[in-house]
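Only one chain is given next, in structure tokens, and it is the form predicted on its own.
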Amino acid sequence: MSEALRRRLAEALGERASRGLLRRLRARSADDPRVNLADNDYLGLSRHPEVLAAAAEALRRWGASASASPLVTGYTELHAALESALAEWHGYPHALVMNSGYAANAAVLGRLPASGDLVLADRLVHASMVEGILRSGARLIRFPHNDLDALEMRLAEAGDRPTFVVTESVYSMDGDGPDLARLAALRDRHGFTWVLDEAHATGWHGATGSGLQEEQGVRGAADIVVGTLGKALGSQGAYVLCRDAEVRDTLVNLAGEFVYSTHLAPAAAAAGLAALGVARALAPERPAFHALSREWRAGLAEAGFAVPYGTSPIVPLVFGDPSAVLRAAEALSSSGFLVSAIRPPTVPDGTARLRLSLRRGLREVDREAFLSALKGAVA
């Protein structure tokens, strides 16, 4: 490439670097024995026997790659099967498979809002949707994170074009959430089109795992759905739900990161469709999952932390200088624990943290052991 080039990344990257924001990859073993507080694998049905035997049958049947886009030859009977299962288990009548969420939600809020059309999205929803929206043409206003009183005379303000709401039910950085019932009633008041990313709710919240949707009493209430299969659900790919029969053809029609894709491997489908099985059957456990989050929260209290209430699996801890929380991060890895440690522009200047992802089968001594490394780590 030319010198020009080279020396513009460069200098680019270094002054990343100066700031403490360089990122760079690290590969993980599959045998590491640190105690894992960082991934989504909030069920660990990543290795639960059911879905490994799932994956395993469908790589014998079917390969290991869906070897075309879903138009093609790439959407399977896996595929259709997953669609009707996570439709039901949601509440909607139609769902469509897609390969990311960040594919997902960028097909949705790139697609479906146009120019002239306004979009109200919470201040934290994800890149993802924030990419799509400014794709899309359509005027973009962010009102302060969970704040529904801004939201709501943002749309007393609207008039009378067609109108989005986006935010999500559990946000990735901070573990916490809106009123969604609330939220259901301004959108039947207002008749804007609700999406709401259920990512980091599924699997954890509600009474048979559907989201926090299900949990406040207001299954089905969004217009459209953005759910993962790579998180609590241990698998791969994403998927949109809807009402509307048109919002899905449109996706199947329009949306460029699932026309020309090579479909997700029939393997990950299989994959999910067992875990959704698997979560379903949890149900007498999620009690469990909520007080395992509170007591988190509590203890990092009494430690003198300050963390937000709430029984989501993700609990932020603000440092706020990017350095102090790699250097976090780094001595709760030489004790045993591998942390995420996040820096904007994934968080807000200022707010750079630990984020630590609770998950199925944390015991009393991992959190004390826990408390006190990380004392250690910040002394």
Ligand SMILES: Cc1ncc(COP(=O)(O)O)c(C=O)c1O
The other form holds:
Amino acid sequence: MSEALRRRLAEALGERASRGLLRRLRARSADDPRVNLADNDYLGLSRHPEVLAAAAEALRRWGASASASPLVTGYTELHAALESALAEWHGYPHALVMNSGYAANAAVLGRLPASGDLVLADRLVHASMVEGILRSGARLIRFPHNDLDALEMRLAEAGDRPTFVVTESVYSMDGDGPDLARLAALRDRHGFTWVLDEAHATGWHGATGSGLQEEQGVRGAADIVVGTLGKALGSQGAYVLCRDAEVRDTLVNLAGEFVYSTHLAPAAAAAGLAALGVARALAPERPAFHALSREWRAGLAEAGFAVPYGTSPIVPLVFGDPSAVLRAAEALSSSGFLVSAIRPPTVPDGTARLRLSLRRGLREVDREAFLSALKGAVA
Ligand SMILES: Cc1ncc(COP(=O)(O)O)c(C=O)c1O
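Based on the form predicted on its own presented above, generate the structure block for the form predicted together with the named molecule.
First the chain shown before, then all remaining chains and molecules of the complex.
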């Protein structure tokens, strides 16, 4: 590498460090004793016996790798079975398994919109969606977070050009979401293509756990849904659901993320399929997840933290100052809680935060101990 390039990289990193925004990897140990309030395994399914058994059986039967991209030989009967189950669960005719949610979003939004199209995206949609949109060549306009009045104004100005509206159902760093019934009504009135990321809602929301569309009574309403296997489903990988076969066929033919990459390992597909069954069977427990979310939010509010109302598993504690967030995360870690400090550019400048990730099985004593540790951490 040239000295000029090395210096350029060092300067960019130094600039980040000077703003308290440099990131470092930390290898976690398998037997980390801290209470985990940081990952996305909301239902604890990554260690569920049925999920582990399905993955182990797939490892024995199919080996550790898909060993090829899907159009070569990487697409197996397991992937096909997973797609059928996902499509049926969410109420869509077509599903396509992809290697990650990042790849799925980048593929959908990089390949479907084209130059001359308009994409209206919520200000806080995930980086993978923004990357796809920018690559597509379409015009991107971002509307204020969850502000459907602002979206409606933009739609009125959109004219006849093909228009996409891009939202999440549970926002990954804020744990809130838009009114999906209103979005569905807007889509029916304006005829845009609605792309909805249900990554953080799947498993937690909806009577059968298929997500916020189900919970809000608009199952199957969005034109295209992206979901992940790597969060509440406790596995790895992702999927795209759509009503039109052309969407799936376009991704199968044109999305580089799908065509040119070794397909999802069969064991991950098998784990996802087993987790889907477990998540569905948790229906009677689902109200308790939402009660848990409300109780944590109430406790945090009582302790003086401004937390948004809601029932999702994600609760943001906004500090603003990146260094203060890091200090709080360190102090909580010493008290036995693993929490993630989220800093710009993952979240907008001035909104560095602790992102609490709640999970099935958290007890009242965990909440009380956390609240007391948090008070100490910010004192
Ligand atoms: C809303 C959202 N969509 C997509 C992704 C990417 O999913 P994956 O981790 O499967 O790449 C994430 C990851 O955190 C996310 O928060």
